[in-house]
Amino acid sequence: MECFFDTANIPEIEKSLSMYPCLGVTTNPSILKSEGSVDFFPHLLQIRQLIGNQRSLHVQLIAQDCQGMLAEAAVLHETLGQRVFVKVPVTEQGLRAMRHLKNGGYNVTATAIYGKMQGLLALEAGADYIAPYCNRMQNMDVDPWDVIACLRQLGDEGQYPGRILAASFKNVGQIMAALEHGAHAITVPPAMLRSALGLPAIQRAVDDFTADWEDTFGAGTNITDLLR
């Protein structure tokens, strides 16, 4: 499973890196806004330092015209390094920018995908990742799993290098559905991964094992004590 952290919360990233698989961090203006007043580039550079150069950092472009997108991408590339992925919305101007960016050797993540044709056009434009918005599609009465399955089939048949990075989740069930229907990767807040481990039944099982161990070997005894 390719997993990216969908957050700009530095303590959360630092805490989660040692527990969960992480190929990189994805951000957008809404995620940055949730962190309060932050200095844009210093904050992203702090994330870069934390995750290292082997992981990717995905940053949304703000300009809505091709030239503006190219200018922003150049600044991000220069400031954040080679492993930055510029997030480009799949609009007409975005598709134009993607082609220029890929010709220039940039890494591109295509965003704001709500349908099959959008995703296919982004693959055709050379995007490295395409990000269908799962929960948002469901809210619009669009079947995100059908979209993902179709794009996976078209991508495999057309031998496109782009990978499906499923995004916009509200629960673990949506994450699993995206992976089951062919998404190569997910981007998710670490707190949502943590929720998968928070089922009361899990802790009950652990507590039952502890009780049985203590009944057999004594309270306060652990495995290492038995070798002493």
The other form holds:
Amino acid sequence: MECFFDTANIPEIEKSLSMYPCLGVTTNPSILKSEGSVDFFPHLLQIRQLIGNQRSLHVQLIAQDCQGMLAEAAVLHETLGQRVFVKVPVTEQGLRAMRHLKNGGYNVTATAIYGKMQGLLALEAGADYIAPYCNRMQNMDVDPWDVIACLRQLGDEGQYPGRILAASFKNVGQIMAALEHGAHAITVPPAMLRSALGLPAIQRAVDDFTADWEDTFGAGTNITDLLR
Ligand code: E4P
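Having seen the form predicted on its own, could you now give me the structure of the form predicted in complex with ligand E4P?
Complete assembly follows, chain above in first position.
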């Protein structure tokens, strides 16, 4: 599973890195807003330091015109390094920018995808990742699983290099559905991964095993004690 953390929360990233698979961190302006008043570049540099150079950092552009997007992407390259993935919303201006950026050797994540044609156009523009917004599509009565399955099929048939990075999740069921329908990757807040381990039955099973162990070998004894 290619899994990314969809958060800009430093303690959350730090805590989760040792527990959950993480190929990188994705951010957007709303994710940054939820961190309160942060300094944009120092905060992103801190995330980069935390995740290291092997994982990817995805940062969204703000400008809505192609020229502005290219200027912002250049600044992201200069400050965050050439490994940064520039997130570009799939608008007409965004598609134009993506083509320029790919020609310039940038890594591009096409974002804000709500439909099949939009995703296909992003693949055509050469995006490295395309990010369909699963929960937001469901909110609008669009079937995200149909969109993902279709984009996966067209992507495979057309041999586009772009990978499907499913995004915008509100529960674990949506994450699994995205993967089942062909998403190559998912980006999720780590708290959502944690919630998959939150079933009371899981802890109850662990407690029951502990109780049986203690009945057999004595309370407070563990496996290492039995070697002595
Ligand atoms: C990821 O890169 C997207 O921007 C994000 O998953 C959107 O999530 P939301 O629909 O919860 O805002």
